[in-house]
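Given as structure tokens, the chain that follows is alone and in the form predicted on its own.
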Amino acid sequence: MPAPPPDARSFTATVSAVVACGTDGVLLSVRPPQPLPPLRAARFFMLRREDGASPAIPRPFSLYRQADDELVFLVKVTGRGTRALAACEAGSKLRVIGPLGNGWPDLDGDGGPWVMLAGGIGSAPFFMAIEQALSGLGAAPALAAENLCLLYGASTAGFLYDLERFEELGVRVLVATDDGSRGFRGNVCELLEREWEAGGLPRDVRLLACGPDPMLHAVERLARARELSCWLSLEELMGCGVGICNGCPVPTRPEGPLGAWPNAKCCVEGPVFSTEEISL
């Protein structure tokens, strides 16, 4: 039976800053009681205010950045739980559970370039992934910037959260918006097709994707059609984050490595899955 990771903890953290980001987002910085060791990109935490302003069930958030002894989360304000977090002031106390889940695979140089496809708030697990790949933090040696490319899409420019900070990382960043307000007019899959046709990217790329469900379905179809290695970071609703409530099932591929059971638990076996393991 899948279990929570051994380093997961429940603790009270202190909010150090809340900074507006994009049209409807904030960067929420929290300070744990003790600094955490470096964490793999795409792992997540469950967050809830301790003063009763949040719903009783914490909400899951991918770790956006790990800066010194602080954890930074990119939060899109959509409902009661995220409104409560965005309204925090410095010094507020949060219940934090984590780190949870797994993260991206090691971004090695033993294959085609890594192309990261982000949709809106789905950019959250990619900042640390790029940082770690460039610095060699993890099992794989450091990658040159030309082996990494971020394709960042949103419905409109205001939902391209923290775009300038991504551009400062030094890798190639290409932007797409549905309304044409920034970059290519269209979605990230169409932008990837354009880059292939123009020779801007080789055909044998490896894909990482995070974003809304329709985008992830499209990326999965594209990866299967072109026989590309692909990993998806899923945005499933979670009740507990530790595998108890069974509220985040993901269908497995019968012939894949998780196929002995019809569903995987996104919170403990994900949120990152290879398309060899699951089928949306």
The other form holds:
Amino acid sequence: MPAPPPDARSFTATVSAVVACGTDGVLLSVRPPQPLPPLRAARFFMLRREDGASPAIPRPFSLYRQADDELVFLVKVTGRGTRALAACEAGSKLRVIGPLGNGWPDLDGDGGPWVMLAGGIGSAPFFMAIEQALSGLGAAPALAAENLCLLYGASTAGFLYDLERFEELGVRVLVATDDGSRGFRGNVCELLEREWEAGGLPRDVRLLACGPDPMLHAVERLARARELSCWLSLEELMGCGVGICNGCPVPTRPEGPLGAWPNAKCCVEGPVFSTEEISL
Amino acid sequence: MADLSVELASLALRNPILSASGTFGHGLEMEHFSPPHTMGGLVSKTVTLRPRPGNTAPRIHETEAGFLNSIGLENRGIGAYLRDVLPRVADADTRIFTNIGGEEAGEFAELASMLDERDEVDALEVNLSCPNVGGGRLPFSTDPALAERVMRGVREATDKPVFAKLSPNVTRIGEIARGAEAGGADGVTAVNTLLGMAVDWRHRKPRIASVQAGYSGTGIKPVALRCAWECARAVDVPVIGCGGVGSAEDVLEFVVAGCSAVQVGTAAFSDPALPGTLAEHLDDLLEAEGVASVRELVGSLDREGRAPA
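Okay, that is the form predicted on its own; can I get the form predicted in complex with the partner chain now?
Below is the whole assembly, all chains and molecules, this chain first.
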């Protein structure tokens, strides 16, 4: 029975800053009562306001950055819960549950370059992933910048959250928008195909993807067709985030490494899954 | 310090706070949030004879005042529970209740007899009421005779205390409670989720794939209180209250209405550390009120006159 991560706790934290980001997003900085050790990118936290302005059930948010003992979350306003978080002021109290989930695998240098495919708010788990790959994390030593490439797509330029800061990280960043308002006109999968044809990327890349469902389905199809290693960071409805409510099932591959059980729990077995483990 | 200990039939609990089935895992998954020693007991997610993969997603949806779920009793079956879960709760510093579910009366009895042999299990809770299973099949909890039959089979299969978890989706829950008592239940849990539904009108879609779902959380507390009170008046065995409990005040409302213990469920999704704090808050409330033992308040509802403003 998958259990919550042993380092996960439930605590009250204080909002230190809310900064607008993109057309409909904010960067929400939160100070926990005690600093947390460095956390693997793509792990997440459940968040809600403690003053009753949020829905009663907290919602999952990927950790965007860790800096100065603070946790930073990139929040896209889509409904009541995210509106309440975006309306926080410095000093607002949040219920925080985490860190949760597994995070990206070690980005090692033992294969083709890593290509990160981000769709809109799906860029959130990639900022720290790039930082950690460049400095080394876990069993993986520091990776040279040429082994990393971010393909950042969105429907329009206003949903390319925090793009300038991504571009300052020192890795290659290519941009795609559906409406052509910035960068390549099209989606990240088409952009990847174009890079392959133009020789801008080798064929044996390893893929990491986070974004809307249609994009993840397309990435999965592409990875299977080309037999590429691929990890997807998923977002599901979650009731608890800690493996208890069974509300976030992800279909597993019957022959895959997760075993024969038909569902994995996105919250405790993910949110990052390899395409060997699951099939969307 | 007030005396928080209670007795459920032959079972002594350190305090009246139990987890509600399906909101706390099968074993000790929540131990880092709400340590076992802070709880009177842990009630497992429903265990069935055969593995059940559960329902199609979406399975959950939050509404204005509560939470809808239709998980479909996803679990790996009694074999995996006996093999993988029970050894890990052997040394748990709390009471372990195993919640069992079945599709026919004989399945409940079979599960009970398999669990009877296991010392890790202190008591059984019989899920007569989960509204999610099957098509148009009526739950056992809608008919006193059916409830009695299931509980009699369970009673004959085990010497452990057995509790019948009832559904609020009936006209007279007291009659169902009496049926369970007649079948040999040592107590009843009132209540399971209310049947509910939510609609995304723009897309003409149900919010939950199976359309109907179990409604829980703050919004159901008045219904749950009424059900628990009705059960307490109908039977002589202890009643365990369940539905919308999120604070020690809520716990005492159920106790005064006639409950010997109370389960906390959906509130654990808002904060998984909350269940573990309730006993301490309960102690504070009783101390402040000058009540020596929580047992003094069980069923102390005074219907004469008006409550002071």
